[in-house]
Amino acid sequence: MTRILTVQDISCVGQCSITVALPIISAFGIETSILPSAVLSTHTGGFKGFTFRDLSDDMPSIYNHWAKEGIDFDAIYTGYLGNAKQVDYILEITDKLLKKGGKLIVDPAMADYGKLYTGFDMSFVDEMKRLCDHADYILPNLSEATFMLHQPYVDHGYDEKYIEEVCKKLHRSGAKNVILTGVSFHPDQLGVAVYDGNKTEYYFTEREKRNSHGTGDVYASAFTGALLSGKTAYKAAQIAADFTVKAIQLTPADHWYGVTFEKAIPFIER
């Protein structure tokens, strides 16, 4: 049975990060292990006065115990990290516990709408970029991609040439496959660009009118589950997009802090 390790935070309320990744990836029939990077009372979007506990000091003892027990993984999937030094821990885990031929999948969860999340700065961005440079698959949105490339954020008016150049720059730095989310050439569509070092493929869905917290985590988790189930990167990107849209559509209008992805799990294309 395929076993994956996901490294990201636990937001106790907020339908994101590990509380999203664990059920979605498990729904693909993949054994999903977790390594929490931090514990937050809620996610950082829209809530005030949330608590935050950095779990960096606990991480080495956990993965060193796994090493002693002979536990290894077919893939490692990272999301929101508690601080920049956790990048070194993840690279150590990859060296020690990722099976030969295993995949490192990185969602550089740190920015949206041209702004970094609370508590992050450019030194954190540069460390996340270093992690992405070692990855087999990265899933940045446009904000995260442009932060990592130290170039201005552009939210509209760009063309395919611009998107492809962003993907190529990230690929040249080391990432083997770039899954760039939040791409739009038309106001009524939103999609993803999939670049493998040779060609760029696009997949678009109709843009939903509402903006929802946690959709990046839902997308990255569904992509990871589909990819590890044997789908191509493009097919996994398509499955993840359709699932994320379905989750948004099934979310009640007054449910503002996340999407009710649980209702959409029966609709995942496997």
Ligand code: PXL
Contents of the next structure:
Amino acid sequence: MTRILTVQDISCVGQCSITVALPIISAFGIETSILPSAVLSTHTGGFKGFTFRDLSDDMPSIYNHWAKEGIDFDAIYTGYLGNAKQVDYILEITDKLLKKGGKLIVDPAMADYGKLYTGFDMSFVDEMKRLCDHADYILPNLSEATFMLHQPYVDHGYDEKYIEEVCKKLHRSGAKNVILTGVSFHPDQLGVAVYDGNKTEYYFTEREKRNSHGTGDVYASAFTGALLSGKTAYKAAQIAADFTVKAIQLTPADHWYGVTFEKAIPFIER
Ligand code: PXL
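Requested next: the structure of the form predicted together with this ligand (the form predicted on its own having been shown above).
Expanding to the full complex; the earlier chain stays at the top.
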């Protein structure tokens, strides 16, 4: 039985991070253990006065207990982190608890639309980049990728050469496979570039007209579930894109803080 560990926050309300990862990865029939990076009353994208408890100090005792119990994982999938010092903890977990041949999947969840999420700065970005340099798969959106490369964010008007250069730079500094989301060469389309160190493959869907919160987490969770089910990275990227689009389509217009991905789960290609 495949068992993975996901490291990201618990946003108690908000349809993101762990509350999204658990049901989606479970839908692929994969056991998912959690290591919460922080507990927030809501996510940070539009709610005011949210609570935030950084769980960094609890992490070592949690994973040291797992080490004593002989618990290990087929993959480790990380998302939103509560503090830059968690990068070292994740690298230690990878070293101690990731099975031989297991995969480290990093979604550097920290920015969107050219802006860092509330609470993050460039020193956090540089630490997240260091984590990405150790990963088998990274899933940055274009904002996160350009922040990590210290390049200006460009939201349209670029070409394939530009996208491939972004992927190559991230690959050159260590990430083995780059799944770059939020790529668009045409206003009506949105897609993903999948770079494995040799070739770049693209997958596009019709662009949904609204901006939705939490879709990066829906995407990365579905990618992880599909990849760990034995799909290729390209096929997993495609399954995750189709699922995310379906989730957006099934979200009522007045539902502002997330996507109702729950309704799309029966449509996941497995
Ligand atoms: O969806 C990414 C995410 C995860 N966790 C928290 C967030 C966000 C995005 O804003 O605020 C706490």
